[in-house]
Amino acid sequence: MAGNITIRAADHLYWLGRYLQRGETMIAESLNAYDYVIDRNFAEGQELFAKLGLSFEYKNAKEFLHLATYGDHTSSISYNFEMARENAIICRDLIDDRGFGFLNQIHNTLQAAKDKDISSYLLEDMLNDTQTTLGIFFSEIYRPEAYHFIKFGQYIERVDLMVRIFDSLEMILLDIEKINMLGHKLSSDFKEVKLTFSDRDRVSILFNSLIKQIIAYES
């Protein structure tokens, strides 16, 4: 692994970029299936969590909004959000001032709601929040080496969900690209991937695994 960051800040790093990613396009898929849930497809956001592995009920749209947000499960917006923070946190002398600011924001924000009723409008917002605190992240002005780590967790984490959500491989072509760019900038050993098979599990399973091409875990 090049540079000076540690295994561990790496590691850090490398995660809080994909719970970022993770908390974004559960917010933006939660708030469509919230839409059709409303008067299209009662059984649309049932049916988006099926595509993650999950499998709950809910008798209208508010209180599926709700379980896609404070629901007891790893594709739950909050626990995203809670995990990217901890994270963040463990390598808070690494990341901007900003960036972490506005994803504490974000976290205080979801714990103020939590025994509400949780707003399309507040996650709207929160989208817009996200957004930015990604686009903070994506600089390379001050923090270049350890911003790859963020974007390549973030890129891993959009192969993995546009996969299992849409089931499609030419979604992720241009994120393929990017994860091989940043693979080379992260490490000189980096073996470039490419697509070989179509079989989705499959492909979960390449990329989860090129993190371990970068930073040399202890066993």
Given for the second form:
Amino acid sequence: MAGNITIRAADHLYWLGRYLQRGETMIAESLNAYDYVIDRNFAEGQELFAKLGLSFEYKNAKEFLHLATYGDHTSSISYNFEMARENAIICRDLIDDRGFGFLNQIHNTLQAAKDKDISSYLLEDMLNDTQTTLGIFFSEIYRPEAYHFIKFGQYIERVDLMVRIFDSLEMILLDIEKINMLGHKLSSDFKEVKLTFSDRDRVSILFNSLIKQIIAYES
Amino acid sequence: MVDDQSLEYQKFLEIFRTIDLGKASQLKEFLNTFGVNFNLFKDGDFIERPFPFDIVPRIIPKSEFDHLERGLKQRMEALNRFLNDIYTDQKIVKEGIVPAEFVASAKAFLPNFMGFVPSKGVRSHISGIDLVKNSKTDEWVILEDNLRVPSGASYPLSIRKAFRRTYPEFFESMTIAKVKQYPSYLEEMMNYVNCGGINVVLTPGRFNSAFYEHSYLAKETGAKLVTNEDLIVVDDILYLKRYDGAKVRVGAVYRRLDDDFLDPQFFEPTSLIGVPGIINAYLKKNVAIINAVGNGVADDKGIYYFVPKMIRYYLGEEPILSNAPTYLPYFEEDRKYILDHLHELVIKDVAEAGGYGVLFGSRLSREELASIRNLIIAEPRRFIAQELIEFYDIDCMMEDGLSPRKSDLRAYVIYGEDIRVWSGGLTRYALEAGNYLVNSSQGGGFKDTWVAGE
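Please supply the corresponding structure for the form predicted in complex with the partner chain (the preceding block corresponds to the form predicted on its own).
Now the complete complex, all chains and molecules, led by this one.
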């Protein structure tokens, strides 16, 4: 294989994909819930947090948005972009400069707005930038292995989030096809995922362990 | 005094007066967006920060740079020969040119490597030579040779790309030497000394102050960026651990960590960033290490004094570039001079680097002068003293317009199949007026360096 990607770099690329996807979803879902909370439907925001295993109280819509963005929890927008950026910094020699630049800019914007009321328009902009970042990584004609790892991480995270937030197996069927395709590209020994409804309770565990088929962590 | 008399600088100023300075913010934005950082550790905290940048480049007329290039090639040829000699026959010591005590007491001299000649006999693959231009003599003077892990080339390389796009008018109207060949110089050098296998850049990790540079150079040279956990030595051969469990042979390591931390089995046993066994692979000539292990003896501040003598000894030539006038307390005559003129000399601790351990006699109190006097008498090998050179200031764009600042130039020399001087360089400047310390680790900023003219 021409890429010669190390175990460490492969792991960081995979997690870059996961955190980017989680960050994107958290912005979209937080903005969605924000609209409900403005109408004093506080339960909508609390339900979103509950699906992520969190429990928060807030007094108004602005406070909800601040908690979703900067709250001290691993589903916060800020946390996910910080982690995406950390992973990107470590393997930035393997990724597109413009993609890194967009991601870094999202992080810089989040840091600069930390002590202010977060604007939903700013979050909309970040959502666009996140999608641009992902688009840059995947739109290149030359697609080296590095991007397959990012994409693999992104699809694993999509599956995980769809099961947690939407509790739907149907929604992930297309993603499974992509995961199997990428798995084969990255490892000739990759065993295809075939999901049945009886797997519903162990979907997260199943998908979260797939990367171990590709990266030889123990070697 | 500002070095502003050259036609090239005048041409620059002519254009500079017409440009939209508001667009300079795009360059700062570029540095922020792309995380072009030179990070600092302050009071135990890791501070991520862009390397302060000034838009006014240092401009060196081509004819002046040609002279520098000849002098730097000559100096690196001599220093490489010195290293090969000092680790083999030590003729220069036996013939009394360099005192044996100076070599033996140099902290970075590694007697365990006596007799070892690295791949292709090249030791100083990448050198960063620090120079200033003396305003009294109008000549470039060498302040320091860095033959271990000189950093900084990536910053002017990165900003040049953005600057050209922001202010193309300079490049359309002036003849400015290209700099983008630096990574290919590095790659060709790595391939030349490679002992079989791929090239890697070994970084201490993400929290190193120059991590940006490590990843940049890996990307631009096509080498893999690795940390110690990505490498393994089996039967004295170095391998990269690929994600699928395969091991890929490594033939050249551009290491960005000091000798002391390179191999816990050989050097500092507590090193968490080294690769166990890499030195054995190196000694068996199964891998090239860039720069060679033990190079520090040649850029020791005490050995610096002898470089002009080395040039005469090895090459039979007069040095093209001068050292700053330097005195060694080790020699009785010099010691007497130093002690009599402490208040006007610059005293340097040979064990320190990065602007640390530098004392300006004129700024010391009576008590401090007495203290340093006693230290010099007690440990003469530990210090050197230099005349304070009144080097040129350079224009910097400050809030109130162009303002002079002290600055130096780090020139880069790549030694592979042949010796190449990069037609650019890192110009560092002091942020505060009157400060002579320009080092990045002292909070100094950087400028691009343009070699201009036909």
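Worth saying up front: this structure is predicted, and the values here are computed from it rather than measured. Basically, rigid core = biggest C-alpha set you can superpose within 1.5 Å across the two forms. Residue numbers count along the first chain shown, from 1.
S.K.: Against the rigid core, is the Cα displacement of residue 198 between the two forms at least 2 Å?
M.R.: Where the cores coincide, residue 198 still shows a C-alpha shift between the two forms that is 2 Å or more.
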